[in-house]
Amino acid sequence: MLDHTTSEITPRKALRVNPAKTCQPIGAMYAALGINRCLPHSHGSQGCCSYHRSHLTRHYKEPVMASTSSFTEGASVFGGSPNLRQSLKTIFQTYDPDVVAVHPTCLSETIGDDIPTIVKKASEDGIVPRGKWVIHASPPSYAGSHVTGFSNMVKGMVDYFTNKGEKKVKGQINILPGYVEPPDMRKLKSMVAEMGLTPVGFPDTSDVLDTPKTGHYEMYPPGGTKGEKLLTTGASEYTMAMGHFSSKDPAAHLELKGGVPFTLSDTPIGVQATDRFYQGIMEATGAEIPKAQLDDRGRLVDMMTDYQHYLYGKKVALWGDPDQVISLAEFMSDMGMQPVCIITGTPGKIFEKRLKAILEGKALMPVIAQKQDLFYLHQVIKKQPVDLLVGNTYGKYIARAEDTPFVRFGFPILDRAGHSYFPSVGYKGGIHLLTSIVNTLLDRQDRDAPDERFELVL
């Protein structure tokens, strides 16, 4: 399908082809499902809320519900306030949930419905009822990505429950974990509970896109950070925010509206930035690594250490969400490959910069760029062939076009298993990552193979 795409780069402002990102009410839909009994709700047309429930179906294989204020063309001319009104009364009346979390799309967005006062306005009619919320927040998919409207759902949570001046609770401190998968978010919250803290996440989507068959339909699965526990955000004694591009905004506002201090983290992906979440976590709390960690640790660097031969010197290009990806390249310079193409969808200098000081003093500096797509990573490797490739789904067809193994990570993935029930954070999830890239190499190694070099034992 992409047999004739050139290696002559040619500037494109106006042109995407291939993107390496999503939209943002993706991002705010799926930060919204981590609070407990929350039903997110498009603003919008109804098109769109479809668009972005099958998305993430797709990725989770699992059911996503949402509600949509299913716009015509009178709300386009005339406001939203009336869509958005009856949306609530019938989604109090009907689905009863505790929270809904409300998302303009492009359309209320360009015509300029004013949110807050809406819902101050339901409330005061007695449409939202006592003790319920409506929370929202602004991700037009026409900025940012999915990544975008994800910090910016989070921000809204803080504005909507955290308070100032509550009483510290000893040992209760804020995980912000950044758009990760619904078991990465289960570790992080272990990893903290395992060195004697009580971790508050949010948003937390465990339990709620990754839940066990039981026979029965849950419309509100049992995962997901309650509101009440979410009141106390104001009360912790520290915030842990796990990437730049998902987590940093909320984790200042928090700061700004709590009081709570908080340190920004890479995604904790492979040794080195797992290391920098403990050191966090040990200088802000004193408390200390179990024992336990330090054994995965030392598996981690052994299984390094041993597949060393199969990984030094193998060029890769990587692409995805900006703070994965920043990890992704680093945990794969520390085993000796060569990243040669980095690229996120995503908006941001942050990302260039970051990069090149972790890679900084390697021998071979790759080509790096944000607010890109996937035709031009394809161009590039096409100048400069990889024995790699490492992204979400959509790299497929390059995989296919240059003949060139792939490893499937990130969002979204729609066409392999087991993404969402296997953590890449700590130095476990750096086990599981290591063993499908040691694994896909050698898979090709065999394939390639002449009779004389096919081994049984490699």
Second form
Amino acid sequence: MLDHTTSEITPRKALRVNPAKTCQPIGAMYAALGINRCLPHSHGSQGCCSYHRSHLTRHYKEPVMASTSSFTEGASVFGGSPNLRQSLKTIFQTYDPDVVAVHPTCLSETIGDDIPTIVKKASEDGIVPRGKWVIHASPPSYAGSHVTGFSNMVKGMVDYFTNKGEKKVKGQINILPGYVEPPDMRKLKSMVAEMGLTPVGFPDTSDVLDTPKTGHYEMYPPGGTKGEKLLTTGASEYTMAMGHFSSKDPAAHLELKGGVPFTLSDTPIGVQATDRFYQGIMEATGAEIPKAQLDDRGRLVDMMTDYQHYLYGKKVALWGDPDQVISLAEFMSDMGMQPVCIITGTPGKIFEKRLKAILEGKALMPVIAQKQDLFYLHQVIKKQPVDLLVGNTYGKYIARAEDTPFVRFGFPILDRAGHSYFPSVGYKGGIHLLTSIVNTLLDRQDRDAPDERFELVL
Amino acid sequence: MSDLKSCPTVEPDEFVDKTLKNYPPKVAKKRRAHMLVRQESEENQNINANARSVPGIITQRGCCYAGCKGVVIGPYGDMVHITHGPIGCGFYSWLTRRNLFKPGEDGKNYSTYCFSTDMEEHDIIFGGEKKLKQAIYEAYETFKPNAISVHATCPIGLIGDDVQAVAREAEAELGVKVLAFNCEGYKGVSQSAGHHIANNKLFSEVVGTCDQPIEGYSVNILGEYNIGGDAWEIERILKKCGIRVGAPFSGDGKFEEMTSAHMASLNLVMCYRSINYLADMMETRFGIPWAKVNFIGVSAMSKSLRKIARFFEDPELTSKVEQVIQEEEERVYKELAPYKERLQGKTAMLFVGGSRAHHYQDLLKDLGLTPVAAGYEFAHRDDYEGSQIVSDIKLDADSRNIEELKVTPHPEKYRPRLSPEKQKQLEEEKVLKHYHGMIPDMPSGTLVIDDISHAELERLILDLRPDIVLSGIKDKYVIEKFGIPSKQIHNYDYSGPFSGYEGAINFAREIDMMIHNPAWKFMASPFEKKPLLTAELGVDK
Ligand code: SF4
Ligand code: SF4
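Mind giving me the form predicted together with its partner chain, seeing as the form predicted on its own was just shown?
Below is the whole assembly, all chains and molecules, this chain first.
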């Protein structure tokens, strides 16, 4: 397994091996699925759209609908305007969405198609029916990563929906969950609602990518933030934005456009990040944290000490999307675990800065790297072996090569169940996450124990 | 009254009209040409195929790069395949196709790695040739593969990187074969263009560059990609018959084997769509004939073995083949019997690929299922109507952009395998150089739909309510939300093999499980007043 990966790290300037990120449009598509009755539209050749839909489908085991401008060679030379116009015509007549969310692929971005102008013209020509929205995000697919694409699409939502100078609605707050799973989005909304506030969460992929099986198929499931709701985002008193990489830009844009102040917090994974999430909201709104949440917090801390023998001092390698990985690393070091190598494929120096600040003084400083890949991570841990790997499915090859326990976390997870049903945010999410960490370590301990050390109680 | 198999209340022509009603008129007209209702009494029914998908229609199709890197070249596991472009294209084609690979004696295996130049804004603006060259060097230094391939993605074509020149230079300097493919995603209208581009390069730069003799009754297998281990089951059976596989194109393939592929006696073509170009070119240049085979399905497998025996016309081989067929069939039919009993009379639809929607009909029929509607995702007219119509197909602008190589017999290496008389006879018997296509195998009243859209698929399911749909990942969960099982036959739902005799049993077990899983019945909760599906569909089931 991965026999050609050696521990000697030779510098690479041009070759990416086993990436720990992917391209912008899949993030844009994922975000767009979090709008009610929205069809994401990929403006470019049809391969990208097919790849993005397939990969999201593999991760969620759910229908993922999106359309494409199906560029051919001609469109690549002469521009994609006719293709986008034809697409909008076909889409509205055939599929009747309320919103079409357009994102360019690398190709149309390189050509330089001016999407807003094309869409404006299409609206003037009656191609976009009245009362329907066509929004767009401008991700140059070759800058940043899927996380950037997500952020850009959310920013696009603000661009098209948020109104200026709205009269504030008391207790209404915007929740920008960042690039997290549908159960996380559902959980974050309910955490805020439990505080007696009215959350407008967007995007919201719950009830879109985790729909029940009833024998009925709905192309547009009931979930997703409704257009009418998005129109009120400027009337919110405050925005809670989670994750520097996935939510900062849209939150800042919302402030600028709608005059809504925001707090940027880390993705609330683990005790401290969840504490900060509540603190932020409490400070801004005066609302209180519910008793039930304090109990959950206590249960999480209880668990962190109950199982300390299996956690404390354990060396870990982590990789994935920066917002989650930052909080996860903090959570782990809060239990006395020792991150040895933390990487993300997404570029952004803030990743290293934030992690250094969090881990400062707590333990040995791990190898921290942005814009890196799994080949590099594997090389690092060949020299500094770890007890646990935490990251997306692609790590399974490393786990096998190094015979290391492995907890799947992040995007994408292509080979295990659960990520689309159980949240990892909030105190409850921490309990869930910690359960899989502890159980994975214990399964390994049992597997490796000689008969005489194979014990009933652990 | 319709003779559409599954559903006596649906008039096929009416069905087609109803489906088209949802489209803008021009789109409806275009799509009409991609649908037909099969009439066995009509000879030569035509269908349009390999044409552009309508923008916005929600097609199943992918791109040229996917056809080249993903389908044909990717399976060579002892090569390093570098995707030249931004990260996504390479990322998504990393380990997602299930073309399983076992390394050879040299232990070289890069099949679990993903290599990309990860082009970023700066590289797009200033050009990526330098970065590509550097990447090839780094790949060679670190991994020492048996060969390297480079695949250009959409933006690369646009910024005009000369990937061929970079590959030539690197090859000369490093002394390792570097194959560059201009398979930018916008070329052609689907994956199909990428197959052609891949075929051209393998033919012009790899096949015939070494002359290692291949002993015995030797065949190459073209268009078999070892999804879920299919190639291994086929190899097992061929070996048992005493037939030797020279080079596989390309499932479980090693670079080296390809170089002497022209020394084999016969080319067997599985997926005609993705590899007929290579078969044709090899015949012209080296005199190696080709036969279309189908190793999916018990009777299809046996029929294909008999074709091979007919070609070699050696009594010893023929009797060995007959013995193997008898042995295997006896065992397999016994194992299939209980499944067949439960599956008899069930209906299926197949919408996938460029050959599987046809190949799997043989296997379904073995199990007693009836195909009621089928179509390909990226096939051409000959895949539907038969290889005899190739010369009638008019090339449109999209196809003309894909280079057709001019091939002539090789001055030294051309070696006809058969006397002209026997060649002619076998062609007349349709043993050689012939693929009859999907349409002739479809019974009257069934539907054939090319490049099906989401809207059409939805309509079909609602109106025809098949018992199972064979399709791909993007459709699977849509279909299953309707309460109808969907078997992925691109990736086999992560199991397999489904080829040959063993494969038939695996497939039967899974189809039976999917149709009869008791969990489906819980879709209707006991708390709902309205009965689930019947009201809406009016289908008497
Ligand atoms: S071309 Fe760009 S958008 Fe398309 S898959 Fe590749 S990286 Fe992603
Ligand atoms: S960018 Fe082009 S080559 Fe890459 S996936 Fe998209 S269509 Fe295919």
